[in-house]
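Next up: just one chain, as structure tokens, the form predicted on its own.
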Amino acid sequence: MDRALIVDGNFRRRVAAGELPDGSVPLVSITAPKAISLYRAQCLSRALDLTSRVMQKNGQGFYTIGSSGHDGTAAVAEALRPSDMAFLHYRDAAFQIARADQVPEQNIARDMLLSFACSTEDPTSGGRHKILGSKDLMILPQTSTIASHLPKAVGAAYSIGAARRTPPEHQQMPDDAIVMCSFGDASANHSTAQGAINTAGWNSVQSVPLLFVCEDNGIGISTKTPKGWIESSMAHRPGIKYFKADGLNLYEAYAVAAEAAQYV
């Protein structure tokens, strides 16, 4: 067996055996459908995890990247507002799914079938890439190159701050809207994700409406990231405000990005 099956058939046989989490009503704003509906979008990107290894071996898929583990930022996506522009992490599929959940008329599932069939009906890449992204959903497509969309993120905060310093002839973006940029605990550390983090704190004072999410999950592809790292590498930036929450807790995710966007 796969890992990916292996995951699965532990999620299966833990919920079927009812080894839950603690199922104490939690002191945050989302309701119990709302949490429900959260749930769902975790469980589909699992599906279509396991969907797209089955078509590659089938010769209809081309190109895989698991979302398992990242499930947690479907919380993050319930936290932010469809305006609100999104730079994903290549394995972030339950934000996708679950922003979908806010705009009327989507049918994402499709949407990202066609993307791992590399269809030219895929409404993102047109086939040529699997990849994340809508513009429907405000989420700029990016590829799985490390790191590279953080800069592009810094850039589309601070034309925000600037287009309320000198609005521009054409705005789609609300004047309280702000950027989400997710990556990982491994990304963290790449020259090109330490520039653009440097350079949203440097322009701060400039207003740069910027929510960065690191998903630390203490590994990247096979390098161990040191316990605490994240944390002790970024809370104490000039600029940038740290804000931590375990993406294991739906609850506690939700409330903690709810406050770091409020912030923001």
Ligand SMILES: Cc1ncc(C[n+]2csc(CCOP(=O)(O)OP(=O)(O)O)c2C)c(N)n1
Contents of the next structure:
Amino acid sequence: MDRALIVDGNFRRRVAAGELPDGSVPLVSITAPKAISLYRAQCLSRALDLTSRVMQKNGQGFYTIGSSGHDGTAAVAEALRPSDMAFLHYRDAAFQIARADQVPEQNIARDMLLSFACSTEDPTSGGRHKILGSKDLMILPQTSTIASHLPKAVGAAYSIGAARRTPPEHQQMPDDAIVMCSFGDASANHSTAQGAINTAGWNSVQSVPLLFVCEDNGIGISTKTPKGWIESSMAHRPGIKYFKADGLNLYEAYAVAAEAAQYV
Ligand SMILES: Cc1ncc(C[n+]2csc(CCOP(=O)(O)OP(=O)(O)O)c2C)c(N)n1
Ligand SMILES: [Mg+2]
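Show the same protein again, this time as the form predicted in complex with this ligand rather than the form predicted on its own.
What follows is the whole complex; the chain from before opens it.
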């Protein structure tokens, strides 16, 4: 059995056994119908994980990368607007799918399957690589070179203010648009990430409306992240305000992402 099947089997077993979260909901949170639609985005993300492995086995797909466990990014999408530019971690399929629900005339499952197949019709990479990204969704495609997208996100956030002063660029985004940039816990240690985070903090006296989202699964391939490392290294940086949420709790993830987005 491959890893995606093991994850799926565990999920089904625990749901069947009624091992569900306690369901406590913060005061500011999503409605039940919205929670269901985010849950559906998460399910599609997992179904695509499974399908990509089947396609690979059949020679219909090549590179695969799982999004299971990073499903909470659907809540981050819900906390933002589709006009907020996103530079995504390579595991954020749930974010892309949830955002597609906010934009008319999207066929996100088809688009993502075309990318898995490296089809020339893949709207994101034209068949060059399996990749997340969409012009309609303001999700800029990234390479899988970890942390390489953080400096770009800092530049994009800085440029929102500059664009406002340079017609007609200012028409592309709302005045209060922000940029979101997600990355893994191990990626956070890359010098490229450290430089970008430092630049964002240093520049915070000017306008850098940037939401960094670190998805801490405690590991980078086979290298464990020391317990508490992300919080202790990120919580006290000048110019940066730190928020923390349990990414496995949809309601909490939404409430904290919404608070952080509001702050940004
Ligand atoms: C610059 C660079 N160095 C090394 C790698 C190889 N690599 C791929 S994923 C990864 C670890 C990423 O871990 P993390 O950021 O925690 O993300 P996760 O996969 O756990 O979500 C590494 C080192 C890479 N892709 N790019
Ligand atoms: Mg990790």
